[in-house]
Structure formats: structure tokens, C-alpha cells
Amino acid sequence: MNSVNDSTETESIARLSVTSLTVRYGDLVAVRDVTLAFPDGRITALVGPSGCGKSSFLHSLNRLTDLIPGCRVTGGIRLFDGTDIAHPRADVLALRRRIGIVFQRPNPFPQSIRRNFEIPLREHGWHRRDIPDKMETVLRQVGLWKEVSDRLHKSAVALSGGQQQRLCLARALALDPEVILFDEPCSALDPIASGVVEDLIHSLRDRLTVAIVTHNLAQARRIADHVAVFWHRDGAGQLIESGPAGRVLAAPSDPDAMSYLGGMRG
């Protein structure tokens, strides 16, 4: 795979953008006042050692922190349309098909194959004759059509963890996000499987807007367009450092970043 992050082309057009965003569960602070704009069309890999806030920062982008009790975000996320993510009477079902996840582990539905598809698919009001044509659609993208068209009716949990993680990808890209998050998606599987999910995500580059948290920067340095570096800093966790990947892992500015990304700490 060929490095796509030493580009000094013309930046797009944010598709996603958060200004000053502070998540909180009860008295403690996670993220402290994190601004951060995701570029059209391009991969942002999100590092930095455990603890300092990344998986939090994540899952406020698609409301995923609405979930757990005591949990406050506070701040701007806004879609280029100028959609207010944060907005307390925003569509939090049609915002979570506009913005996909994927999480470290994989996480299929325990039914059928074909049930992981028609269940997301129903409820966001496609008409059942529809869904197996896109069904396989989605399979064929992340090369799983093959393996599984001829048990499209058995248990999705029986499948591989790498064959297990390509189904929840075909399962999000299914709803046609236009952002996609992941989660560490590599981390709970094999060399052989990892490698070929971050194939996958790497393909999606220029389709989509892909946001990664990713403890590999050896991955990161494989795939990501734009890096931002983030720190465990007076009790929070805070955005030190952001920008095009290939000027961020070769000559970070900030001291803890520049420890960080050089091997020296985290």
C-alpha cells in the first residue's frame, strides 16, 4: 500500500467540524475543549497513548455518549450542511446513518447474516425486496460476497473475527454514510485479518470521510492524510497537536507529540 499522507494538495471542504468540545462523565473531564475539522473525502487518524480521551472524542461525534448515564458533551459538531450533531432535538437516528461506526470488536447482530442487513435496512425504511441486492452489494465491496452468499442464513457470529469485522463495515456502509468512525477497528484481530480490513478502510479514501483511533502509528502512517495527536494534559484529555499527516509524524511541534510519535514516551 502506497502512503497517501506526504500530499501538500489543496485541502477540501470540512465535512464534519467540531469547535470547543468538552466531554464529560459526571465530575470527570475526558475531553477538554478539542477543535478539530475532518476534511471531505479523506482519512484523519486520531493517536495518542490510552486514557487520554480519543474513544470519547469518537463516540460524541454520532451520539454514541447519549448512551451512557452521566455523560455531558458540551461544544459545536456541525455537518458541512450545517447540520448541529449536538443540537438536543437532532435526528439522532438519521444523523447515526449519515455517520457510521465501527468498533474494536466486532459486533454483528446474533442472527443470520442476512438479518444484520435486513434489521439496520427496515428501520431506516428500505422496502424488504430491495435489501438483498444491496446486501450484496456491500459484501462484494469488502470481499465477503464469496464466503458467505451460500449462508447468507446462517448465524453471523459462527463467521471469523476479520470475516465478523468485514461484515460490520458492509452493515454501516450499507445505510451510505457520508462519515465513517472506527474504533480500533484492527486491534482484536490477527496480522492476516488486520491487514485486510485496513486495505478496506484505505479504499475508502475519496468515497468517504473516515475519522480512525488507532493505537498503530505504523497504521497510521500507512493510511491517514491528516493526524491529530492527542494528550492526557491537567486532568483531561486535549487535542496537542493536528494537522496533514505527513508534516505531523515527520516534524510534530509539540514536545509531547514529538515524544510520542518519536517512540520516546506513551
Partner chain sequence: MTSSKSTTLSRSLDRVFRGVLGLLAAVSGGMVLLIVSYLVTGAWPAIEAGRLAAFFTDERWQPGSARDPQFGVVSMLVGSLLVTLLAVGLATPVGVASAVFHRFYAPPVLERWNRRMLELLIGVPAVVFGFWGLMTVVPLIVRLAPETPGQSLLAGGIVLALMILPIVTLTTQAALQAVPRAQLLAAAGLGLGRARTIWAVALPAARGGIGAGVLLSLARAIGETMAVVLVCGNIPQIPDSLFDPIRPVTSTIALEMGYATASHKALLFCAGLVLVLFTAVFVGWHSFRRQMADTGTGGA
Contents of the next structure:
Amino acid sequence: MNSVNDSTETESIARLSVTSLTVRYGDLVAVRDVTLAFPDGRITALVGPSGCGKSSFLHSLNRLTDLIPGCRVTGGIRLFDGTDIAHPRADVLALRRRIGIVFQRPNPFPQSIRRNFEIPLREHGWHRRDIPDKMETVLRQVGLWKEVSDRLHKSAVALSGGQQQRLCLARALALDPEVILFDEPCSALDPIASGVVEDLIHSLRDRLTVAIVTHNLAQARRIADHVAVFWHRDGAGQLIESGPAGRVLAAPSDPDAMSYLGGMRG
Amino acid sequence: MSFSADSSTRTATRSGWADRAFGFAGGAAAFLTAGLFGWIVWDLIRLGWPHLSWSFFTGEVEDAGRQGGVGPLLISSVLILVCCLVPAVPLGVGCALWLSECVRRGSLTARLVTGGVDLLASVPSIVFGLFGMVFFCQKLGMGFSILSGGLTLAGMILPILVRTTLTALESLPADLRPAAAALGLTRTTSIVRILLPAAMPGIVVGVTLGIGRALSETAALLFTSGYSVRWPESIHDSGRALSVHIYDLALNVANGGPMASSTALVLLALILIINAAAVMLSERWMRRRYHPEA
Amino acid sequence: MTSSKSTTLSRSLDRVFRGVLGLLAAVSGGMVLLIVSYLVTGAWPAIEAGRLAAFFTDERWQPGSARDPQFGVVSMLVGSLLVTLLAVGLATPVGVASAVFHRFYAPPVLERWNRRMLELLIGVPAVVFGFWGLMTVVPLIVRLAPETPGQSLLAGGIVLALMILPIVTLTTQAALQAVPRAQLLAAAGLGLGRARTIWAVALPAARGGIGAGVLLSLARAIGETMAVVLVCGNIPQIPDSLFDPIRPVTSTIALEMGYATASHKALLFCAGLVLVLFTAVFVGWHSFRRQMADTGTGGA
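Can you swap the form predicted alone for the form predicted in complex with the partner chain?
The next block holds the full complex; its first chain is the one shown before.
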């Protein structure tokens, strides 16, 4: 495990970079002045106590914060190719295809498994005849193909929680995103399903850029190349420490980060 | 199931004369309610059943309704219903979608529209009749016709459709919307392909209730769809609904009672079946929401 | 990368779709304005001719009379109000008592079936109630008071009461259902008996909901036509007793619109306008309160 972490000490280019990002809900500042880069093909874990703005930060990365009335995001978010995500006239739909997200609670559409793929793929211009292949590929990727191939016409809501979460991951992968965000993807699952999903996330390394919010420091240590620690300070969520997982988890320089991460070393 | 809550209140201390008096009065009231409605149904069956036959459903109205059947009226009623639902369903569902997906709750425009729909629900049916007469029959030149009657009823059932659709949309899982947005779906796709299918059971219940309301309406049809008892040839013909027939027989036709009873029995049976379907659908749907495996 | 069809296209489609929904909403929300405006148009000849005063000052309603046309609507308004109040007065105690019984005394199965029955009965057509009243209630009243025609204020009140009974019962049942369980447990914890729990805790807590139900049924009853036109006797007068015939405003419109012309017709539209104002005040207030509660800006 350590060898993985160590190998990333050599910096790779940033697929997604955030500069001076601030997220406000009305008068409340959820996240203040965060600057962070997500290295290409690496897994970055965002950790910190509840209410420190990790999820707001994550959601602002593909503009899901737009859905919340009264929410304002300022600062810069840029993709590798220069696409300005935070720009008010940015093509939000296209960028959400490039930056996928998997939520805490599995949220398949209450329709058949097949429709769960057809709806987004058709929306983004896939031809109807290409869809079955694409669906099979991603379902195999998440190890769900054998379990569901004979009941693609059945309701996705009838699957178990872990299966639903893998379906949601497959659905996000089907759109060929460059970046995929996970918002505590395992916290609503039982330990076994959680392990399966965690392994899947780990398997995405090198192919995709991954950002994952997690409360589980052991999980962060197992899968992350980089770690960013958030903290609630001066009335707002802030980034207090970030860097290669090995260094940050073993020897954080910020005292708050040290006390928080200290919990996992005991 | 709020079973524990029920049992805790139901097993409260039972002593005292006041408790017994309350129980007795309440029981009497409940019995009275059920009894009175049983009486109505029994009366209609007793008076109306003997005249029911196949020819009652297919025959023409004869001797001002004292003889014959209600065949043309059934057709007219169905046509009125169609003319009512065709505009009302898109209007009601569209309005509810707009309120729930396109504007913020509590914003001024949302309040205005909600208030307008609530006020519409309060307009007495006879006033709908007046409006339908001047607007559809005269202003738009549709005359006394099935079309005029249907359009008038469309306004009447609109609030029911808006309310039920809105309730259905609001009770959908909250994370469907972010799920759709996160996949880069347009608002249109999200509404048409995901929210609308998910809310469909609620919409079906609303439409069913609307059908019941439209079928039972009389006052709004008096001056809009007219009294003609001929077989309607098109929606531009005048046509008498079943409910109007009952009114006419009871008020204007001497010895119209027996046939009015039969018509009332048929109408009541139709509406009870439709409403029972709505109640069953909504109960089944509620159950499925909470136990998706079932 | 098989990606995006032109997102500008789908975006403008999005805008069109939202426009269409907005239009549908505008039509739905604005329909009531259309109705009121056509009522005013219909009533305008009478308003313009200054007949509105006669509406309230004339003693009798004989708009067709060539020699002495009179347009007094007061007797009919009084008729409408009396029959409505009578109906609500009859239905409220029965409905509330029956709701209390099903909530606190009856086994849950009975409560569930009773609710289903009432939900069905809400849909029974008004004309069926009216017809049944004519066939059954009116003859009973004649037997009770042989000197009277039977078609009367009392008959109208009874039939209307039956019509609104399911509404009152269901709204009360819902209001009782919504009383927080903690309050009932607190009452039980203090050793209150069932009767006192109902009287001192449950009913006061449910007061708002019960009031709203009564208000709704009031609006429903005053606008009702078919249930009253067949059983009230339709003589425009202020009744001296329960057994006198009356003629509510709605019945007048239903009976006379068929042949009314000119100023007579305009006056019927005025009557319709008065009805709308009446019900709009009830329901508008209710809707306003609910929206206030929804957005959390209102009081308790």
C-alpha cells in the first residue's frame, strides 16, 4: 500500500485545478478560499470533520451547487484543457458529462436498469445501437454484469444497496468522464458492499482522475494518492493541509490536522 | 403503520361517565353517517333496479324520459368527458410541473399561480356554467355543444389535477433531481424521462378523481352542453349528460321518478367504481413507495 | 469520444419547454381571472344601469314582471345563508363526533374502512343527493308537518348536511391524526382519562384543522346548486320557520338562466358574481394561510 502512495510523490500534471474557491449559501460561507489541484490519474481524498465544507466543495466542481437557490460560487475551476468551469456561461451540461459524480445514497432512476443507461447516453448523443455494448462494458467494469444481465428490464430500485451504488458508478462511467467525484460513496452501505465499492474506486486509478470525500480515514489511507484536509475555522470551511497521502497522513504539519488524523494512528 | 401510536391512545384510561358518553355519542354519529349513506344507496337500488335492463343502456330516451333508456346520454357523457380531459390533463400536469420544477416555492409568481388555482377550485359550479355559456358558447361561437360543456368542466377539474400532480412530484425522492443534473441531463429530459414517469401513479389517481368529478357535475352543464337527447353525431352537437337527465326528470317531468332512480343508480355505480379505483390505486402506490420490493 | 450533440440546441429546447410549462401554468392560474372578467362583462348592463342598488333595496324578486319589475335579491341571499348555516350546523357535530370515535374508540380496521367509505362518498354527485332528498326526505317532512309542502329550508339543510358530512369528518380525522403523539403520551403520563384527553388536549390541538374543514364545507355548501334546487321549494322569500320554502341564489340562476333576457340576465350574472365573492373570501383566506404556513412566514 505504501508503495502506491510513495510513487505519487513525483508530481503529475493537474487534470482539474481550483484556485481561491469560495462557496456561499446566502450569508453563510460554506467554503472559503480553497486552492487545490487534482493530479491526473490519481485519487485525491478530501477528509475532515462534518460540516467543514467538503461536500459543498465537491459539488461546486461540477456546478451541482447551481441547483441550490441562493448558492454562490466564486473563484476559478479549470480543467486541464483550459475549460473554465466556474464561468457563468460555461456549458454546464457538457461539463457534467466530463466530470461525473456518485452520491452518498445510491440514486438510480426508478425505472429499468437499461433505461438508467439509455436516458443519459441518448441525451449526450450516443446512437441507440451503441448503447447495449457500452452498458455491458461499464457493467462488467463494476462487476455487476453477471448479477443483472438477465434482468436488465427489471426495476433498478429492486437491487440491493451495494448493487445500486455500483449501478450509479457504472452509469457515471458510461459517459466517459475524465474526472469522477465521490461524495462519501460507502457511508450508506454495509461493510461488504462498502469494500466492493472501495476496490472499484481504487481500480479507476490511472484511467481517471478521482476525488473522494470520505469520513473513513482508513479508507483514505488505503486508496488515496493525495489527501486534502478540510477544517471549520473562522466561521467557514477551509483547506488546512494537502499533499501526498503518505506525508499528510503520517506527519501533518497543521496542529488541527494532526489531532484529527491522530485518531487513525492509535 | 402508526400502530403503536394508535394502541397507545386507544388503551388510555377508560373509566368515567364522560368517557362512556363520548364513546356513545361518537359511535352514534358514526353509525348515523354510515346508516344514512346506506339508506341512500338502498333507496336508489330499490327504486332504480327494476327498470335496469340491457335496453336501458342502449335504448333512446322516449316520452320525455319516462320510457326507453339512456343510450345517447351515455355517449354524450363520454364525449363530454373526452372534451374535458384533452385540455385539462396537459394544463393541470404542466402547471404542476412548472410549480414544482421551474420556480422556487414561495416566490411571488408561484404564489400567484397557486392562489389562482385555489380560487378556481372555490368557484361554484353554477358560476362555471355562466362562464361557459358566455365564453365558450357565445364568445367563441361553439353554441350549446358537447365541446362547450367539456371545456367548461375542464376548468372545474383543473385544480384537482394540479393538486394531485403537485403532491406526487413533491413526494418523489429528493435525490432524483441531483442524480439527473449530475449526468448532464437537460431539465427537459429530467422532467420528461425521469420525474414524470416516477410521478405517473399520482397523476393517474388525479385524473381518475377528475373523471369522477366531471361525471357527477350537473350545474355547469345546464347552459353549456344543453338538453338534447338525440344520439350525438359530433362534439359540436348538443348532448345531455346523465346527471342533467336526472335533474330534468326530477324537476320537469311528472312521474319521471322511477327512470330518474335508474339513471341515478347507474351514475352512482359508475362514480363509486371510478373513485374506488382511485382510492385503491393511491393506497397501492403508497404501499409500494415504502416497500419497493413488494 | 462520442460526445455531445450540440448542447446549444438542447439548451434552447430546454428554454422552449420551460416556456411551454410556464404558459400552461399561466393559463391555469389565470383562468379564474378570465371567469371573473366574463362575469363582470355579463353583469355590466345591470351595474351600468345602476340596478345594483335595487338588488339590495327592492323587496321582491319579480324580474319578468312587465308592470312592476323588482330585483330584490336579499331574500335569496338570506335563503342561501340560512340553508348553508343549517347544513354546517347539522354536519359539524356529527362529523366531529364520528371522527373522534374512529380516532380514539374504534379499532384501526374500522377507522381505515370508514375513511375509505367517506372518500368514496365525497364523490357522490350532488344531483343524486338532491334527487334522493326529493324522493325520501321531502315526504318524511310532509309526514312530520302535514300542513307544509315539504320542500323547505329544513329539507335543503338536511340534504346539504349529508353532502358535506364526509368533508367535515375526513378533515377532522386528518386534523386529529396530526396531533403530535407526544402530546397524547404526555396526557396519558399525567393520568388523564380518555375523555379528558380528547376534550382538553386532542380537540384544542386539532382546532385549526377542524376549522379549515368547516370553512371549506361552508364554501362548498353555499355554492351548491343541485342538492338545493330540487328540495327547497324555490319560493324567493325570507322563511318564518324551518318548514317554509326558500330559494337560494344558486337555484335562481339555474332556474331562470334558461329563459332570461337583457337586464334580467345581467342580474343573474350579478348574483353569480356575489356568489364568487362569497366563496373566494372563504377559500382565498384558507389558501393564503396554507401558503403562509408552507413558506414558514406566517404565525402559528
